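In the form predicted alone, a lone chain appears below as structure tokens.
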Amino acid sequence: MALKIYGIPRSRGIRNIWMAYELGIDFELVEVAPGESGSRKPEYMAINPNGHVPFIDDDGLVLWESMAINLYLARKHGGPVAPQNVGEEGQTMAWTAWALTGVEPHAAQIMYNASMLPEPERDPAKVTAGLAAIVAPLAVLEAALAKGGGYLVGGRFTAADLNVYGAVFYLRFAPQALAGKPAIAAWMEACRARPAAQKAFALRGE
């Protein structure tokens, strides 16, 4: 049975679609939007009781959380995107946890209040707070990329880069956050230029 990815490209599901293309995995995209009319419908809550997308069904194994799904797919299918030894596996998990705790909450706060929410619901103070909170994590990322030859693990594009990109991508609505960070800019360009990324983001019309 083919891998099923539940979600839509304009959600965190883009991370799993991109990873599946990187790994050359056949998959079925079951388009389920977030919310009451999609991911919170009874038939989907029965698969993922959290009521969110994305989630996957891989021959009966159900997983949710987009970055955890990517780690699983890389571990299962291997190849250069996957960790090649236990050290790289540890580094990949560390960067993934770092993205989830140190970048995504702040970047999402900026994204929603700078662009995604209806104008009356936006809070400029949250944008300011998010920009202040993201300074230190981005300095860490800039230094790591400059030192690591442009990538985070093993001097090549890996699941660590894909997962971290998935969080930093939210900062496209706040270019001032990335100003003066040439290593991050070059890394984002290299990640997005990958054929698998191009194929995945084309599903979003980008």
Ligand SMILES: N[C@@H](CCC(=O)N[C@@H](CS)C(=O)NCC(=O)O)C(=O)O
Second form
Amino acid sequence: MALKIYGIPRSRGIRNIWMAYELGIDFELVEVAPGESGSRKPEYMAINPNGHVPFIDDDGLVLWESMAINLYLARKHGGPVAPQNVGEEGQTMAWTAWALTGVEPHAAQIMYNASMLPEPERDPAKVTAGLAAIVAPLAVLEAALAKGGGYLVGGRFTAADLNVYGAVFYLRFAPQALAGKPAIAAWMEACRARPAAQKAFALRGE
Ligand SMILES: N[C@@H](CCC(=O)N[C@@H](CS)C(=O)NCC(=O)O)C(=O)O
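Alright, leaving the form predicted alone aside, put up the form predicted in complex with the ligand.
Complete assembly follows, chain above in first position.
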């Protein structure tokens, strides 16, 4: 088996597992937990000096960054999830960069401070700030989905949707952020209902 995905389903690795299932490719999941018990161990840092998961080794080609990995896998294996032309490729890269810069930092701040951190370490002011910062990007996403027939690129589910979903998904800890956003709600439901998504999230028991 050529492709190895390092990480666990309860990490950003879920994005790559989902993509591998979308593409119908075989992979080996090498379970490395985030942090001291896994991704910060010297033997793992030797292959990914960032100390993060996910990470892939595709027959000797190594990559980190979950969303870049998805772009690579889609480009390599093709099919409807992949960009079909240079225009779609540009749009997919734009949505991916947008998710990473405009959504993920705020959504992660909300997720950590609303739920993931031990209670004494949570800062409600950071949730409030994150919610304020996410208003404008979510308005952009809502309008794009309403205009694009429910998906971001080419009127069908693609790597752009998977990558953006990967960041917007963090807002499940603050459902008020998504209130009054029917296009986003329908899109999230459609993404999550995909057989590949169900198979991936089942690995998390979800
Ligand atoms: N931008 C990176 C972020 C990777 C990242 O921060 N991963 C987390 C797990 S979701 C991690 O490995 N944290 C453990 C650590 O930094 O020690 C990506 O999307 O792959």
